[in-house]
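Read the single chain below, which is given as structure tokens and is the form predicted alone.
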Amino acid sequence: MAKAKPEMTRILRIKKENPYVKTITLDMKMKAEPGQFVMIWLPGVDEKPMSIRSSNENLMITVEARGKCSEAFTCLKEGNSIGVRGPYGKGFSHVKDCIMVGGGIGMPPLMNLSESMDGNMRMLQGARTKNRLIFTDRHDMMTATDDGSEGHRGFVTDLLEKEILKKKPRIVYTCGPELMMVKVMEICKRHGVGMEASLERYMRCGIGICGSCVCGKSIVCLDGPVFTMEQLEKNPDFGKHALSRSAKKLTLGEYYGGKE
């Protein structure tokens, strides 16, 4: 059962994934499903939801510096203490013979899921440039960059379409920029392939009380963050709107442009 109060734990290791992203290994054990998240508390700064990179041994989270709070997390050192509560939410199903499509900080939960797939999967990652890619030490990962500095020049969804045409998977798992996931859903629907997507929304409580992460009629922290294609097709806000910190309904462009 997830704990309601943060448990303080020590940072064991920090790995730099690229100039903007770090993976933090904590002195904590936790049973969690791939796709679930934890609330991470930095005393004196804020509390923030983060996807679980791994929980096979010690709990691992991956953080991108893109705002005041997350920048503070990336400045932490080994030996520092932070608070953790969770895990929360619903994770991915576990269907082998799948394709995983990730973008940016959406990669960690997919990497977590991939650890239990025994190689019976294909992993695709998209980024703006080469120095925005993460987990590139995974040799079987296919990449796409907007500027062509690494892998396919163009969108990662271009790779997805090619891979589906080569061999149709049983399911596609995706996490990353929401407009990317909308395109993934369109491709999956066109080819008759199931899909699950992990959504990101601003969260305060992580347990379905505050309502700050409402998306359509769904509470992302409680009903998700992983949703099926059938659920997303019925959600009027997916790919269109999100709530700000003050509960104002914004377009996705406004939401991501003004976060934190």
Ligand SMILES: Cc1cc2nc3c(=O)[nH]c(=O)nc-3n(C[C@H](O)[C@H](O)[C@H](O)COP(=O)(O)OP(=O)(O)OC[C@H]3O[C@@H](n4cnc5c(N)ncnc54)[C@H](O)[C@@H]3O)c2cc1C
The other form holds:
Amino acid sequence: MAKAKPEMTRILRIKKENPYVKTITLDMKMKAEPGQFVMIWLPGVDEKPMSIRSSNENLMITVEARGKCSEAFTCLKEGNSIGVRGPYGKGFSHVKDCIMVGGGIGMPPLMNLSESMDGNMRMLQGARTKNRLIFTDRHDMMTATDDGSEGHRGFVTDLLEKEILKKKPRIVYTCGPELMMVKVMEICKRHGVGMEASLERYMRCGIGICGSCVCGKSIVCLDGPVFTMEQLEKNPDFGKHALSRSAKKLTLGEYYGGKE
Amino acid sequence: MAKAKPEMTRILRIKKENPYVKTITLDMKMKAEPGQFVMIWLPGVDEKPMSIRSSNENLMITVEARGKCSEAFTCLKEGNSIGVRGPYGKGFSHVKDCIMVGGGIGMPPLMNLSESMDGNMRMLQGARTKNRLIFTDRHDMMTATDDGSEGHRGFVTDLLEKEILKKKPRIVYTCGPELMMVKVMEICKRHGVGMEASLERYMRCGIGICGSCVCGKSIVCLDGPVFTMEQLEKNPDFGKHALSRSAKKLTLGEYYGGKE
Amino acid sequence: MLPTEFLGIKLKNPLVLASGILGTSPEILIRMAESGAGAVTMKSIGPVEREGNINPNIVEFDCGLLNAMGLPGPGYKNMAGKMEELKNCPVPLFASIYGSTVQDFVDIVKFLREYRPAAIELDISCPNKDDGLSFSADPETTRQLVSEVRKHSGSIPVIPKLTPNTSSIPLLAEACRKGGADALNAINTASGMVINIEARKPVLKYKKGGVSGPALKPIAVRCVYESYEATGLPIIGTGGVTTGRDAIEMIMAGASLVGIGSALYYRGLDAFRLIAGEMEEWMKNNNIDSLQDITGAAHG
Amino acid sequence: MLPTEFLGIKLKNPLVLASGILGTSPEILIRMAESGAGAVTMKSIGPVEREGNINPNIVEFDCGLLNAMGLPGPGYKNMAGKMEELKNCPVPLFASIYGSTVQDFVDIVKFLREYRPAAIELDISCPNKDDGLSFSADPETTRQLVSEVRKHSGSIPVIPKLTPNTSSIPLLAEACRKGGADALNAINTASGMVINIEARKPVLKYKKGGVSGPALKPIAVRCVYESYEATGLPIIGTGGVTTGRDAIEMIMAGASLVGIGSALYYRGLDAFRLIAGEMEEWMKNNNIDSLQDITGAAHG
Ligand SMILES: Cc1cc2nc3c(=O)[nH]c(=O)nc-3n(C[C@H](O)[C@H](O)[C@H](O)COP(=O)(O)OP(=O)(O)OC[C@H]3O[C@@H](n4cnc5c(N)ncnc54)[C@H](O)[C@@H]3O)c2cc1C
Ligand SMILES: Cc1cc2nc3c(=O)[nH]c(=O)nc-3n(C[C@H](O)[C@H](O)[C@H](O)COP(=O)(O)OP(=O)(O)OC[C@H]3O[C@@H](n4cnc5c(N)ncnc54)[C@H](O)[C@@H]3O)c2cc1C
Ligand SMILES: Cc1cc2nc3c(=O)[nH]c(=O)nc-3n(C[C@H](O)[C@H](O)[C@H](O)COP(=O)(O)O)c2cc1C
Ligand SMILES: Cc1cc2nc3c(=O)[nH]c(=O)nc-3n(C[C@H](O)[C@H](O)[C@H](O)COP(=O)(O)O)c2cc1C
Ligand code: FES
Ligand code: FES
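Cool, the form predicted alone is there; where's the form predicted together with this ligand?
Every chain and every other molecule in the complex is listed next, the one we just looked at coming first.
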């Protein structure tokens, strides 16, 4: 298939991860790296970037109902078809003895990465409350919730700091709300630990030509979505600004409508 | 190169074959079969089909100054460039112990075929007069001229009949004026010998889509230019009709302006 | 699966040999019919004998062909013999005509009437003749031509062939409908040029030519879609179809029949059979019994 | 070898980032400048903030891209900050503007004047907005727009960008010249459509979109050739250029500069350097010292 052409693909299985999140297994094989993403098209509705949850066997994505389109994704049934194009972007490096820090729907690409770590890693997940957590059937998952309904009460970054002090990892991988990732970077810097983070920006083409997703000098869909600490330190917009759908530079607060 | 896209190619050598005919060696290698042809473009002038005289080493063609464009071809100098596309069409089979019958500028594809026959063949050439003959440095060439200025006085087909009677060949290959080839076919039929002939029709595309070169149900540039006796026997236009540039069906007499 | 009806004409499949592709002689039109075409279109017939352009008349580029034949043809007055022979054509025969004046078109239609072609295409869309697009440049001129021709074609349907070289396909298509067109063919070639940089010259002797083949497909699909939306007329979708999937795409855009031109170069003379086979296979895999079920399916 | 002058502007090479390709932010425009572009064009600026179309906004086909971004942009009133930052752009900066009325264009030109872009392109050729082509539909409307805009642009050159979706490039180009255009850009995308037959829908949410990339090249070369012949104005030749040979072809057709768009997808972000290198190599092999020696060489 041409790289930027959606291929309609049947949904083989749907798994409910929590009341808001579903994992969709597709009738498609794809060679991809953890951290790369695909564009998922729901004909007549919209097309959205989605991290690859797994591509070991069939392609899997994990979707959280956030707005109109993601809501529609979670209402799909087994046997329905959706359009898939990709994989796009640059994924994570692959360094064992790492810590992964995921927030909310930032978990899927980290789960993907973790699968080839032979357990040689620690995984931390933060969420607002217990029923927002996902992949908790994983026995080694450490969790934090804002309301303390499960795991540590407070920020997942508190857990990160504790784990680094316990045993310094060779690298930290993170994906989740951008302010959380900023905090992760601060901690890593303080402790002299390397770090990679996966960014979200508004995407249209996914192939690096439309300029919708730029963040500083970076084209997130092409240069990222995964960036290294060195890259992020030099990026004046990381943790600060994002382009709106109309390419207006907004603060992250404005971009997320105060939700971040 | 795309198949129907001329590539400008430098002329390495030009050899004068007789006062009207030159052989042009091009700075191009081409995988082709004897009997196939190329389209030769002289920018600003015209583009014409030309049989491949040789493609063992560099591509060679042999041109006779007949009209405006072929005249211009023969005026080219070493170092000039011309456009080449091809090879096109279906060539001759390759059966040793054959007789080749060439008339005038029909010789080049036969010369090409002869080169892989290990001498296991006989070659006959007919022309109006001595200084119209070509390739006569070949020691085994038998010739006929209308005026008897060289070789047999009369038709080359007389020679063919004699040679068949001397020793029946396994096949006869012919290329030249169409009425000569009709005669060759008659003789072959009479003696129960197989035969293949290379046809000329007005050509534009050379790739079988424009319909300029049709002869009966055959598309000469694609199905031919080489046809077997079986095909020619079934073709009501062989020896009879050709399409004009305006796709009007003419008798061969009309088509060649009484010159054939 | 593929049998279809178009303007009351029954076809074994929706694939039509496009005008100007090998359509110069009755023998070859019949050969194409025998090789699987559902219908065949003759090379466009003009008012007088024309030799066409000097070579090169064709050049390939990375994703298509560019041609400028310049409408060679014997002229309708020399066509009686060929039309007689074409009475033996085993599939529906579409004629195609062009002219410089309305009267040219009318004269040729009058000549053709007695041979009863299944339909007559109006080639008002040839970019390779100086006035080839003069009847497409403004909708009112188009309407008048179609209307005048329609008066003389009797029961023979008239199918104007649209050009993509226009600022508005909907206006052009609508003008044809108002003029009484029975169906539309969308599209003829798009005007283009290929320069050989070593020769420092346009390759074609006519300099410009018409783009056909894969490069034309998205433009053709759009024109079919727009024509369908604007007029609701039956459409022959032509342009860049080389596979069964391409043909289905045209049909979903709104085509009832699908024109096959450059595919004969890309797929060989067996193109009709190959494309028809691919269509049937796709339909089987997608549980579609009849083309009617998917005609225009991409609308709404 | 490649340094060139265009409307009195000196460029290190003739390759210009085309409008709408990564041109949304000053940082990326500067990055493209640093990565080898001779000049860069901003994403077209409109009268008001626009979110553009819903996804899918882009789809690839065998030999090109189809996009319908729908001109997303913050509107000129929100552009002051970006324009300030662009004062640091290390190569000439071309602005591009669009509007629904003549007044829209004039307002934006007045806003842009103080930032002194090297030139202002008029995007009257976007097929992905309902009135995107309204100023291209008839030559007199085009002439009036260009003339009005030119009155307000002062010493800043004005470059209308032509659409292939017209019945006559020469008439359109000539209208621009009469209106006072300093140069022309030929061309914007050709209107097209890609249908996904399994989904039975046009892929793009806007349904139609603009064809760019290799499929557009012969059409673009023809439009450049015709514009050059019709007006003699300097031309930015845009459409399907992905190699140095393509760029030379554009220049021989009559382009002084060459727009680079989809090539950033086909060749990667290093496209400028790759294409410039290929041009230099070809020129060396063909003993050509300067682009001026081959500009328009395919004419006559
Ligand atoms: C690289 C990348 C990977 C992603 N991976 C996942 C994943 O694995 N699972 C998952 O559920 N979501 C993922 N997302 C987010 C997802 O693409 C959607 O943004 C999200 O589903 C909300 O879309 P919506 O239309 O339902 O909500 P909307 O109401 O349309 O938008 C809500 C917010 O989502 C963001 N958003 C909307 N559209 C886009 C877009 N086209 N591109 C980027 N952001 C957008 C904006 O911040 C917007 O304010 C990823 C995003 C990116 C950029
Ligand atoms: C398959 C094939 C192989 C050929 N091989 C050779 C060859 O090896 N050497 C050689 O000298 N010539 C060859 N010819 C003939 C050659 O293509 C030209 O026809 C010939 O050179 C005369 O061209 P002209 O323009 O000089 O003359 P013109 O005055 O233009 O034409 C003279 C006659 O040549 C024929 N002719 C002209 N143009 C074409 C055309 N485009 N296609 C076919 N016939 C045409 C017509 O019969 C015409 O009446 C071949 C032709 C064909 C079809
Ligand atoms: C060599 C050639 C000759 C053509 N001649 C004609 C013609 O005489 N009349 C006409 O209406 N269209 C003519 N066309 C256009 C085709 O009928 C068709 O509309 C076009 O090629 C697009 O279809 P394709 O991409 O399948 O080739 C010609 C096309 C080619 C390639
Ligand atoms: C994603 C995309 C967005 C575009 N946006 C604009 C635009 O805002 N203004 C404009 O004048 N042209 C726009 N264009 C057209 C390009 O500038 C260019 O004219 C066209 O893509 C053809 O060149 P190419 O084949 O090199 O891409 C856009 C093209 C693409 C692919
Ligand atoms: S989404 Fe288009 S450049 Fe990244
Ligand atoms: S020359 Fe065109 S079909 Fe043979």
